[in-house]
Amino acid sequence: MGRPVAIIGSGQSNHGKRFDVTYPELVKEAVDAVFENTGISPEDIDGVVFGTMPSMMEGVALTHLYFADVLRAEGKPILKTETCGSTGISLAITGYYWVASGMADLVLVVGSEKMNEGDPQATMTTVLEPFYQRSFIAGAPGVFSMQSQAWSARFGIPEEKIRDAATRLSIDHHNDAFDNPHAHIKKRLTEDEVNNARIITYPVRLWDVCPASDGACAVLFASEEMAKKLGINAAWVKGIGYSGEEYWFGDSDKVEWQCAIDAAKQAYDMAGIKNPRKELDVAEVYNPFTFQELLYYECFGFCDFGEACDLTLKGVFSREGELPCDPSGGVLCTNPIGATGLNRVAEAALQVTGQADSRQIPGAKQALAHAMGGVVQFNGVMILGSEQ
């Protein structure tokens, strides 16, 4: 299992069409920022983890190379980690594996993307296998309207109650991003505006689906000792998990899926959670879809499968609900790939030690969060508390 390690402290840039700024510029912001958010000097890190979608999404090779100077990692070990959407919650349990293990007390782990400088959707589409995939799925919308539908199937959810469900969601959220200082879509929606938006890949409309954005996310993870010295309010690493299933779509059960399940029980035990509803106090699940949001509730244990559009139209999952979750606003309302998983960790952070500003969940101790990536093939999973 390893040492004890905390997450000292948090840095995002402004997420959005950030033409203002040059890629490393956009680096620097969240690195500087984590440095002056936690008074550490750059020089006291023993390491950086670093990681983007890959590289093809910038058309920028060997990214970790490209930034070395603004990651503050000049003559300091560097590690990268690329796994597409799921890089961010690769990225911090790299981090955490570094500090666990004993070969690192203070690591800094930074994700990034500009997503706006290239041609996302065309990377998603044109990087699965060209003979089956790539035509059939047409990319990631493709993926996930049909694992919407699929879900709606097997367990006989009126289209309707989804359609509402979807559209709670999005309307929540993003009134959820005004109190967000740093997400990029903030929008005021009404039911008609959602569920009469165009369709992107039916049952999916515009505003069930994550923006394209630049930006840029760093974290601290610390050892106890390390921790302890500094005195900063830690968030204490509880629990991990990450799993992955097989490379073509249609090899693997996206409904019933393995490998959110698995994920999320691996961290449950780590955590000793048993009653994930319950236990949890706030969550942020890796949310690029509605339609997903809705799926990943069930996976988790949040509710049985089949449940989770009745109890969001509750309000169960809703700022004010019994298990608030992206109270940032989420995926659907900032999505700069590479670091977005690491969002999640860091929202997650803010929250159990109270720092989360205008969008902090009363008395938050112990958080969820997730990411989503490979080819829909990998799911991890990251439990943070206030005490150790």
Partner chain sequence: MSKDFNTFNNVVRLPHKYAAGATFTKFYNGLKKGIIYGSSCSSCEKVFIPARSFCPGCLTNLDEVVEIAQEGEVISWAFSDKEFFGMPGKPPVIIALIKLDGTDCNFLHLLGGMETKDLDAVKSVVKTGIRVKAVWNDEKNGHMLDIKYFKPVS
Given for the second form:
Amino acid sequence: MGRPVAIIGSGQSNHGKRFDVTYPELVKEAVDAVFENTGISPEDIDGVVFGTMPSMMEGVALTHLYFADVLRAEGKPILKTETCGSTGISLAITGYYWVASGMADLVLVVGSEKMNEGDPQATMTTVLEPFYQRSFIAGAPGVFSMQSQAWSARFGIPEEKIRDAATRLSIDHHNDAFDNPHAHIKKRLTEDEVNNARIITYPVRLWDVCPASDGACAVLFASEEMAKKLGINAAWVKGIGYSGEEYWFGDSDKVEWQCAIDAAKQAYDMAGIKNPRKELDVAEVYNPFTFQELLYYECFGFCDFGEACDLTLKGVFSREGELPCDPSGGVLCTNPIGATGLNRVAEAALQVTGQADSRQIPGAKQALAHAMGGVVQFNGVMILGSEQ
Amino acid sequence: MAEKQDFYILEDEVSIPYQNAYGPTWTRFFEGFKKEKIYGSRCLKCNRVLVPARSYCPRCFIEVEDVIEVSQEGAIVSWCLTEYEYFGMPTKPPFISALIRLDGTDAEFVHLVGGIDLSDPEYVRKTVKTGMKVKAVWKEEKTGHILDIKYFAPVK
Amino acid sequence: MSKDFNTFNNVVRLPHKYAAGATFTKFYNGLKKGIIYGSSCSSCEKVFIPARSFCPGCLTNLDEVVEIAQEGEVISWAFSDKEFFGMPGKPPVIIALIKLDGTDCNFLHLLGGMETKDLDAVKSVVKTGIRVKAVWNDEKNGHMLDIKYFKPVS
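Having gone through the form predicted alone, I am curious about the other one (the form predicted together with the partner chain); can you provide its structure?
Shown next: the complete complex, the earlier chain at its head.
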């Protein structure tokens, strides 16, 4: 199983439309913040892990070379991890492996994206091969819209009910974002505004969709010995899970979605979690689309299939509910893709160490962080706890 | 916005040409399109019929040598109406993408649904349903491209 | 069928807008006026070019820019005779690392202002250690190629 691994701190850049800084300067904000927040010196780092979504998002390939200076990677080993949207969680898992293996005691893990410099959907279209699927899959929203429509048909969930639950999530998360100093979109929305927003890919409307954000996130992973020596209030990695499925969109079931179910199960088994809704105190679910967030609740066993809309409308997953989900506002409000999954880990770590300020879930001891990548092809989950 | 006045932005376009190999199976698949045929592959281990045709089963990892013709009719498993546009979008909105289970196959085929008025989302919502039967409509001129099938149209 | 396997011709086009940030904005503004700006790190006592927002050695933030000499020495060079995507002009071009006077790193730019097409002629003039000087375009738009090239100083 490897050695125990702790997260001893994180740093996030200001997320948003950041034409005021170059890409390395943006990454530097997050890296500087993690060192400032922990008081650790860059010289003490044993290795660096970095990743983005597709490299060409910003027109510069292999950006870890471009960022070697700001990543403080000079004279150190550097690893690149890239798994599309799930890059952030894969980065965290890579950092975990490196420390758990005993090969490093302190690893700097950084993810970033500067999406406004290019056309994100045009870049994402190049994730699809050019022979067949590229003509049909309309960027990310098309994929998620179809996933949602199939879910609605499978469980006979009325379209109006899904709309109501999605609207509830959109209003809540855009409100939650006001409590997150790093969030990109903060907005007080009404039901009418969400329900009647312009269609992106039916049934997905504007306020069901995450923004394109510029941002970076840095997290420090440490061995037990290092964490104790430093005496830092640490979050402990209790479980990890990652699972993928075959490439073609039409080949596997995206409703009872095996890679999401399996990723969560692996992480729960490792953490000893039997009833996630009861045993988790907070979840940072990867929610670029409101509709998809509902499906995750079901795949992660927060409720049974077909139940998520009803429970959401009852407030089970809201800030004061039984299992608060995305009190940071989540991906829906802030999505610098390569950093997004790592933001989930950073937020979960803040929660279980009681450092989440005005978005803190009182007494949170166990948290889930998650990200998804590819054409709904990969899912990764990490469970963090306040105790080793 | 203030930052746009204060700081420069360098505009650039990356344009890179590629020549992608179809390989033997997809060469046959797209040659089939020229003859208005849709080819799939049957995995001899799991017995699934996969479309489009492929050289190996992605679950059993055994080679699938022969292509078989599959039905041009099927049912919509899921769909969405795309109303937004991005740079270089391969198909121009509005259009309906759909997952279609062609009769006798075991995987969803991704293509367009058309032959109906797409200008009014409300009309589309009332007209297109999961489970609905659709049939391939071919273009007059075929070049061995995925869009030789113009779209799948509802079967009356 | 003339061949067994087909290929698919495909061009990926992606537009980008790169943020220059505060420091590169100053650098480009300098180029418009025929000035080359660098940055001086007070902590390392090194002068970097082009101007940067942070020292690559010690990561100290560098807010001020300093004007740099337009003359220097060729540290290394290459005769590039194969056209590639984004190449600054038709080949052959001579790219060079130039150490401008008073700086502590090498500046990457072009050599010109002499015979550049014939390799033997180029070799008779271009050597490491030769002195070169910036030659500017008449029209300057705040672009790295506002400096047309560096020309050998005789």
